[in-house]
Amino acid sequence: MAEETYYDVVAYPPGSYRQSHPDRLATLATLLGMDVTPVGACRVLEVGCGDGSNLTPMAVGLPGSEFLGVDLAAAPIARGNAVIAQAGLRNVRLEALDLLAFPEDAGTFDYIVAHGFCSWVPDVVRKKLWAVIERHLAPNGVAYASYNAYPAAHLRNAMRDMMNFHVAEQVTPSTDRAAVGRGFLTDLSGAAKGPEIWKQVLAFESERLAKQRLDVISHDEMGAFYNSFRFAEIVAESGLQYLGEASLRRLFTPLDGELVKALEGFGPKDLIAREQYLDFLEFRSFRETVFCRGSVQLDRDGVRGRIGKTYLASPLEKDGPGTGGATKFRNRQTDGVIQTNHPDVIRILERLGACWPSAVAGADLPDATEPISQLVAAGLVELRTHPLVPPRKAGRMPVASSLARVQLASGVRTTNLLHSRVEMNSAEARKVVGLLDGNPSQAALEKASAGIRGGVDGVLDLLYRHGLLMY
């Protein structure tokens, strides 16, 4: 029986990141030139993947493909096999394994993931990770890797070695480590005399960890294994080519002219030079890195020209009539308003807004690729190379995400096709969810959405919305 680990005692929260899904990856990989396998039917690694809260999600929009996901800590993973139990998934495994042991004939995988993995490790394991993608990773397949990025990073280790210094002087038991040591930098930053930048950086410190999860503070913040690195470092001990951040604005928005006009001042040579100065003047604290085989061709230059390759999405709905003729639109998701009287805009938010949650492909929006290119790096226009939530069908009963079905029966949050999580408040809408099993009774459905606004189209539509219905 392998040890416990501190992840077997403290368990760490479920959590999803759409930046790490492989759709993201793919997507990324695409506008650079790659010609990846599609989503659709691939095979996904997930390194360090806990209890499956991340990887399990992904398994349930994607049927046709295949994942893995390993952790040493076998305690999360018995929780994260029986979810996918009582989900009834076929194409998703996790397995307790250390991964210096990680078993040289498991095949290749389309997408490698890491997720807060790298800065939390032995060097040797991390050093394996490498190892491990070298070996396994498909001829055009994509790596993704976090971790603590300097010179941010600097702040943070400051602030984990006091905590950690307090809680060791004052005898701390282990499961009381992290609330001790954030209580303790929030009175150190009450009390803290000096120069005014360093009450400065404590009180921000402060005021970061404040918002943050105890358990969560005490695997990040004060957990055994704790590294930064330059982003310049990983990239040359991974071995591997960079493609670029799991964010696709930033593919999108130009640089600052000041950043610019610095960079050229600092002189950098190369790509990885540039990202590493860029690092220091906007002092980055943590980077998602997507990486590539060093012989794949890529063409850095030809992004806006591939928009065509890919699905848009947007939360944006027509909002009616807004000031000086403009056409208002809402952000489902945040609630924000934006209006333009911009005629190419106006059209594919229209298009976008009616579909959403799912997609349409950049091809059926010819002669857009300047408007699309500003509402990417907007925030207001996602790409993907899958649509992820299917089309409405008119008649057709949806069937809900069986991982909806699961989290829902027992709680009000679960994670959506689009991988991002949702909580769901309403009892009613819960319940509905739970009927939506491929064979629903409709009085059953009818009761149940009763004391909901538009009964059961309204409910429907809700959960829809949600991104919890596959047609």
Ligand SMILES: C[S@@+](CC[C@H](N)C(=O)[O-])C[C@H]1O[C@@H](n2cnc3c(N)ncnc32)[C@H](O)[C@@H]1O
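Residue numbers count along the first chain shown, from 1. Just so we're on the same page, rigid core means the largest C-alpha set that superposes within 1.5 Å between forms. Predicted model, so just to flag it, every value in this text is computed and none were measured. What changes on going to the form predicted together with the named molecule:
- In this overlay on the rigid core, Ser189 has a C-alpha that sits less than 2 Å away from its partner position between these two forms.
- Core-superposed comparison between these two forms: CA of Arg347 displaced by 2 Å or more.
- After superposition on the rigid core, displacement of the C-alpha of Glu282 between these two forms stays below 2 Å.
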The other form holds:
Amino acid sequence: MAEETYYDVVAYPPGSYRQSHPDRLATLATLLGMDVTPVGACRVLEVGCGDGSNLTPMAVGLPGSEFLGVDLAAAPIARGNAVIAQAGLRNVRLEALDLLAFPEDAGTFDYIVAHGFCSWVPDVVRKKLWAVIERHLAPNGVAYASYNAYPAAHLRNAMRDMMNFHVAEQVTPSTDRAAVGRGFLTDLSGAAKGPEIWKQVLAFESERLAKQRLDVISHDEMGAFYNSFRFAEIVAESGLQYLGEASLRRLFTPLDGELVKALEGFGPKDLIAREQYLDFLEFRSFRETVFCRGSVQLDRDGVRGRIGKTYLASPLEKDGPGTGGATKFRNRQTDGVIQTNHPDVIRILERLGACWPSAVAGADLPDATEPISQLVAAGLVELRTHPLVPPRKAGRMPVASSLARVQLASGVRTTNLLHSRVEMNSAEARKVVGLLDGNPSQAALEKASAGIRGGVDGVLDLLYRHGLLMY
Ligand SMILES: C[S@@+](CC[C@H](N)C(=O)[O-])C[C@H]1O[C@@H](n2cnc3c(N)ncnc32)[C@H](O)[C@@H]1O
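Here we have the form predicted alone; I need the corresponding form predicted together with the named molecule.
Below: every chain and molecule of the assembly, starting with the one above.
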């Protein structure tokens, strides 16, 4: 029987991180010229997977792929495996395992993910992660690791140091310990003397911690390990090639002129040094770095030209005529409005808006590289390598995601096919999700939908838009 860990005693809150989804990694790699394994038929490993709340939804949306999660803590793994069994998933497996004992014969993986791992394990375990990637990543594989980054981590280290000093006598792992530590920082911030900069730092950090959950603080800020790194140090230690950061928007956003000038002044010699100076300039605190093998040939100059190799999706929907002959589009998620006169962009957005949250292959759309790049940079068009949400099929009764059926039977939160957390507060809508098992009774559906605008069609429309339905 494995030793109980702090993560067995205080549960880490469930999280799904879209930026760690294999589709995101595949999209970044495709844009940079890699020929990756399609995410619909691949193998994925997640290291430090906790209760599988990041991995399991990936397996639901990509039933032709195989997923393995490993974590040292047995309790979250048992909880995650219970959900997997209830949802009847056969393509995902969670194992209670110390990464240091990762089996050498586990085969190769096309995507390896370690979210929230490197900074919260001892050095030997982090170094083992790079060894596991070196041994098990496919030749065209893509890996992801997130970690606390300098320079902002210097401030976080100082806060952690003071909080842990204050609660030193409270050794029992609990969220109370985090509450006392956080309360102490707030008091310190109110009472601090000395230079103005110190008061500002304390106020800044207290505000940041006020927004965090106590279970997260008790692990992430006050737990046994809290290692921070310079970006360049992590890339060098990994022995891997830097692909980019998991946020695609940055790839399409030209650097601010002042930053370019400052960077030129510091004279970085290569991409890694340039990124490192950017961290110093922008006070970076966290990185989500994507890697590939050193042997892979990348083409960083052809990114925009490869938009046509991806799928495009957009939450913008046509909202009638705009001013001066333009067409107006409204963002379903934020209610923001944009206008455009560009005929190809209008055609593209009309098609994307009609099938959201599904996506359309870039090859089937008119070529409008420059304006679409701007929309990607603004977060209004998403690029994928897979539709993620299947298109609607008229006249067919959909099936709800099996994970959503399990999770919404006992709570209000689930993760959808876009890998986003969804809160479904309507009890009627949750009931309908439970009925959509492939063979629902029409009478039961009608009864459950009676209180919802639009009846059965209205609730199916709502659930589809939330990315919970498969056809
Ligand atoms: C900060 S939590 C992050 C959990 C999850 N990946 C997330 O980001 O929400 C770190 C996780 O690493 C796991 N872990 C720590 N040491 C490990 C080891 N030697 N082998 C495997 N997992 C380990 C912990 O049990 C914990 O679940």
